[in-house]
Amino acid sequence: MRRTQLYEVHRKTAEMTTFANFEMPLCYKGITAEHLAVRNSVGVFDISHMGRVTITGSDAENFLNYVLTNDTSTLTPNSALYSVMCNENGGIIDDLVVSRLDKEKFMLVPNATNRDKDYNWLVEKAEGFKVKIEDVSDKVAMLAVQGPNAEKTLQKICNVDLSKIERFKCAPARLADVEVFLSRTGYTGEDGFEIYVWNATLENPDNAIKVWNTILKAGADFGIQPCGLGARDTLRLEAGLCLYGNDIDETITPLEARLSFVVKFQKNNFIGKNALLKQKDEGVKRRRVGLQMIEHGIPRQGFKIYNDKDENIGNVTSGTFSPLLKCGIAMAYVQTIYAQEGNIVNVEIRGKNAKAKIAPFPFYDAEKYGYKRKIQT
């Protein structure tokens, strides 16, 4: 089993999981309280189990380019986007953000299940580039703090003008008189931040503590929340996100998983551009769309939908009992023909079918919540 910078804080005040075979926080208080306390207010995750991967060189641009799909020269310093990593055929080994640190230095965040494959794929691909490929995941401890007051608790005990950081944007900076790097961006769907914490190893984790900690103080007005794995699963589900090993994996590729905004085909050329060419001009036979149910029922992992003829459509990938919206929802993939939004289809839960819509991304009203939000905390 691994553990975090933070796993003797987690240890003695939430209960604990495995995942990605990470001793980690399910929850504090509760995965409710959690999960509306950052969409309401604000939240504070341990997400040190994720990677953290460096490319410095002369090449580095370029072979991020040749490894994923989205364009990393359109990056400047302290800037970030989102992309995906594919195999030949097309299929995502992993999705993850790249932030630009300088011109000749990236930083790349896989998955926690990813971790090691994701390193030794770019070690193997970076053959013929002047690059220097570093995994720093247990010397750089890693939060998240999200929700609309995010900006509000961090601004307390930050040496910089957060507000000047716009989303995907990024910045070096001192938190709690330790030095961070800031990404303004998340997995939740709301505003927030994550925060690379420099000099925290898992031997001598004491800043990525300090910083824990203080950021709990400086959030007591609004309310703040530590928050756990099941908080961070009912999130990102209601912002319609995805997880990699549920919604995603080297089977499924970026058109069908609807990640098409990040491939660039433009560019001259990255690893599973010809089939993902190649599928685009066939057309894409199933994609993912989000289910909110109609009727009683919680959909799970790998229940089938069907069709109002009973013929099997397409399957769960992800669900929860949204805390918000007080409902049954759900991520899947179902054939191409029956996508489309507003349709009727049956989920089959303990042997029943239970009617859900297929539903836009995502689930909430994105004028009351989320980032885009237009009524203010």
The other form holds:
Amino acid sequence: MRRTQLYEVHRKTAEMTTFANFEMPLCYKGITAEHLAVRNSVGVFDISHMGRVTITGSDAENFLNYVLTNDTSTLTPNSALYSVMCNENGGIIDDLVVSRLDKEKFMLVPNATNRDKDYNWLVEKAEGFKVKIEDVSDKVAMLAVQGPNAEKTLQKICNVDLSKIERFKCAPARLADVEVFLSRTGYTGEDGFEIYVWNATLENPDNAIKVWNTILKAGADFGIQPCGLGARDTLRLEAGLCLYGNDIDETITPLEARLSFVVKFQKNNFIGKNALLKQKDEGVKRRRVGLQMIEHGIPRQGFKIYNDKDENIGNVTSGTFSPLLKCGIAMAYVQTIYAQEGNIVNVEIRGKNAKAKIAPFPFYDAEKYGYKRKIQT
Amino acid sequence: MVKVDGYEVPEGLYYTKDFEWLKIEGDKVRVGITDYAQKQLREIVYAELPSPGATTKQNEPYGTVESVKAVSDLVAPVSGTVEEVNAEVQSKPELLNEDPYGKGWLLILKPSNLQAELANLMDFNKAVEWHKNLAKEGK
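Alternative state: the form predicted together with its partner chain, after the form predicted alone:
Entire complex below, previous chain first.
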């Protein structure tokens, strides 16, 4: 069983769970309370269970452009982008955020489940490229501060002007007197930052603990909540963001997963390009959709979806109860002809059919919630 | 009322190992889930209950409660006929978390074989011992 730099903090304050072979906090105060804190104000997460891999060298940009579907040549230093990494069949090996620290230095953040797989894949594919690949996960901790009051919270303890950092931009900074790298990104749909805490090893995690505690103190005025994986899951689901292993895996392509915005076909060559081009021409047979329950019940992973003729047309890949909408929501794959927004389908919940409609992402009203919200807190 | 490792166990009730309680009220019984059950489930969002007139059979499911975390069958502590259903927990399932022995009651049953079936339930003292074991086993 693996632990993060903040394990000792969680052990004393959270209900713990196991995820991707990590002992992680499930929740502190409660999933709903933590979820709503992020939507309405601010929450802090330990996300050190995810991987951190640095790619350095004169071929770093070219190498990443070969293994990733998105275009890293468009990344200027101190900016980040979301991408998938595919195999030759176009199946998704992982989805990840890449940050450019410098001309010849990048940071990749693989999912916890894929830490070893990604590292091995990258090393294997790096043959012939002048790059150095290093897994720094156990030397660099990672936190996320998310919610409409994330900037105000961090500004109190940070030496750079955070209002100058746009979404998907980054900056080296000092936070709580600790060297960090800030990235205006996240996995909740809200505005917020992900914080790479340098010099925070599993053996000496003091810097990570100091940043964590200082953030909690700085956010006290805003009612900051420490948040566990429970709220992380409900938040990302409401926002329509994929969870690797549930909603995407090596049998699913980014086109089926509606992630084609990160596939740049105009790039020279990248792993999976031919298979994806072929699929693009032929059209996808199934698509990832949002499901919003009309009737009672929570659609959960593996539940089957039926049309009005009682034919199985797809299945749920992850689901939960939306604390904001107060109904069951899910991500699912359905045959393309049923994927249109507004369509009504049946979800089989413990032997009974319950009606749901195909809903757009995010599930919430983007005028009121999320980083594009018009109503400020 | 005693608290075993933070879990409330009121006196005067009977308990099942399916985490339900039963209270005798004249010739009827009132049924609900225990504090331990609601704390394990956490935030409960749905309660699916039978309608008045339906029958229950001891040790068999009669409904479900669903939380953000999990779904759980409700298992009847005794056999009988449903006389009354708590409509309030269906519209406000959080009552099951807030007040499992009070406003969070689920059914009132007219039992069909109460004296014989009570022998299969735990009384207060046995329930306290059982809760101590649950706590020891680390939930």
